[in-house]
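Below sits a lone chain in structure tokens, taken as the form predicted on its own.
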Amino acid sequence: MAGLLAGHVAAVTGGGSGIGQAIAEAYAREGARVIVLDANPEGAQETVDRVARAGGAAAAITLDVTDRAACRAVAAQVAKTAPISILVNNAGINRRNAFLADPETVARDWDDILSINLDGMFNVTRAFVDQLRATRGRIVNIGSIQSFVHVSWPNSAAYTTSKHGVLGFTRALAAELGPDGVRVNAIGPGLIETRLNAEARARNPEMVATVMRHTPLGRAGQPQDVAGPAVFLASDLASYVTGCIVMADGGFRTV
């Protein structure tokens, strides 16, 4: 039977670790092909011969999201193969400090988060965006519980600003996009264990317990537990969706 995204082209940000990482696979176990971006080489090829020993087809092509020429370039790179068909905003940051901590880190932490999250969102996605409306693809932003909370996490200004405009850019964009067929949607993460954050859950066991606290199902997130959402929101099952976020959180905003 075929899979669920066959004959889609997806391009995946940040998709060398974590949870991009894990939506590339998913994407290519469900028949698409999968273009692999990310400021890390090594890491994008990484999954790309993860998604090769099972069987799926990938490339790699590295991405600094931050360089709006540098996107344009390879989203005229990808067209040359295949336009895209589904575009996956998943790459990004976050590191915590007050807002009244060190001035010149806190503006130095603003400045980097927002050119990735938010500015390099607008950079993948305008580059794109022509091959999605020919396509009349799909859009799959990643977004945060942060898109709408911050108490757990007084100490993020940033990284929590950038995560409410990756709603609105949403919302937006589908309003805009869909007279052009093309659906965006976006998928709000809990706190989900990966590499990348494996440090900082380690030196803060009481935030970590403050969001099991108010987590029902009572245990952290794995980046499969995103992946899933990701592959519903890209296929024809949710060709109905769109400007919403799915929340991934294991109830997080219930309590």
Ligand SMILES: NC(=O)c1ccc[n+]([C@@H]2O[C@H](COP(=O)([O-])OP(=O)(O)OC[C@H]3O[C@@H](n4cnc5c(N)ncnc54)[C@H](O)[C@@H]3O)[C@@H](O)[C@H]2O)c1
Second form
Amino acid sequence: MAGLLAGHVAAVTGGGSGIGQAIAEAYAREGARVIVLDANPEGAQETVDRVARAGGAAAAITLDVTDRAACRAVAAQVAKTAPISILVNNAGINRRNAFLADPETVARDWDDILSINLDGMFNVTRAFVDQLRATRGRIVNIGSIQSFVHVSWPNSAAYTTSKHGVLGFTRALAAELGPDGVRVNAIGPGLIETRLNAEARARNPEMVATVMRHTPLGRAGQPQDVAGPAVFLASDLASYVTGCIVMADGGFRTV
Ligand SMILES: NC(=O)c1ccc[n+]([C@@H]2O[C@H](COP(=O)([O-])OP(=O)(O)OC[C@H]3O[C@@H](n4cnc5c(N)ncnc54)[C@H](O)[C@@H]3O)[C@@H](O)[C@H]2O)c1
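Can you swap the form predicted on its own for the form predicted together with the ligand?
Expanding to the full complex; the earlier chain stays at the top.
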């Protein structure tokens, strides 16, 4: 299949829903063979089916990114067929609890959010890094507007910390892997309508209104709004772009 990503093999974590699913579909449309890595096998299979129906190539592997040994095993399994040349670290969770909420809850949120959003990104990247070096590949990490700011409604300090960490990791790896020809970039989505925030949007319409007042484009984002920048960063169009974060936030960060 011709396209901006023809000949590439792309692994997308959290590819079974929302932003990851849209990225997986967009990559397949651009000619990549996509490996959907998700802790939820049904979601991963749904993405594979959607890609297949559109004429693309995808496979699903169940993977919990917090399981370091499993990440290594999956990377070894993938290498037997073909090494990946694109890795998207997208798997993530959020829980909106104030730091001064029940201490047990706050501690549990801290552990879960950091272990998925940050340790998970480390586990998967470390497991696949030799393949990415061999293919002079590309890494796209999913950050957030919270890679820079803490939004003003109750929202866990853990999530903000994890997304600041995504940006730091992106910059550190861009510097370290650049000599191997591996480009490492991030995307900073604003409010994107997915399962991640469906409950918060339903429960707290004022939160949505506050974000929209602060968003020059005046609308919430859709997963497809993040897929375009993800294609760009993975493609040769971005051949001299590394260590960057591309905001897909309707302008939130500019105002
Ligand atoms: N939706 C937004 O407004 C928004 C904004 C900024 C950043 N993000 C980030 O985008 C990424 C994707 O979020 P989304 O909105 O598409 O959410 P989503 O809930 O729709 O999808 C997240 C996916 O990650 C998977 N996942 C969760 N834990 C996992 C684990 N331990 N191992 C493997 N897979 C796991 C889930 O099964 C799910 O398929 C996250 O990193 C999130 O922080 C989202």
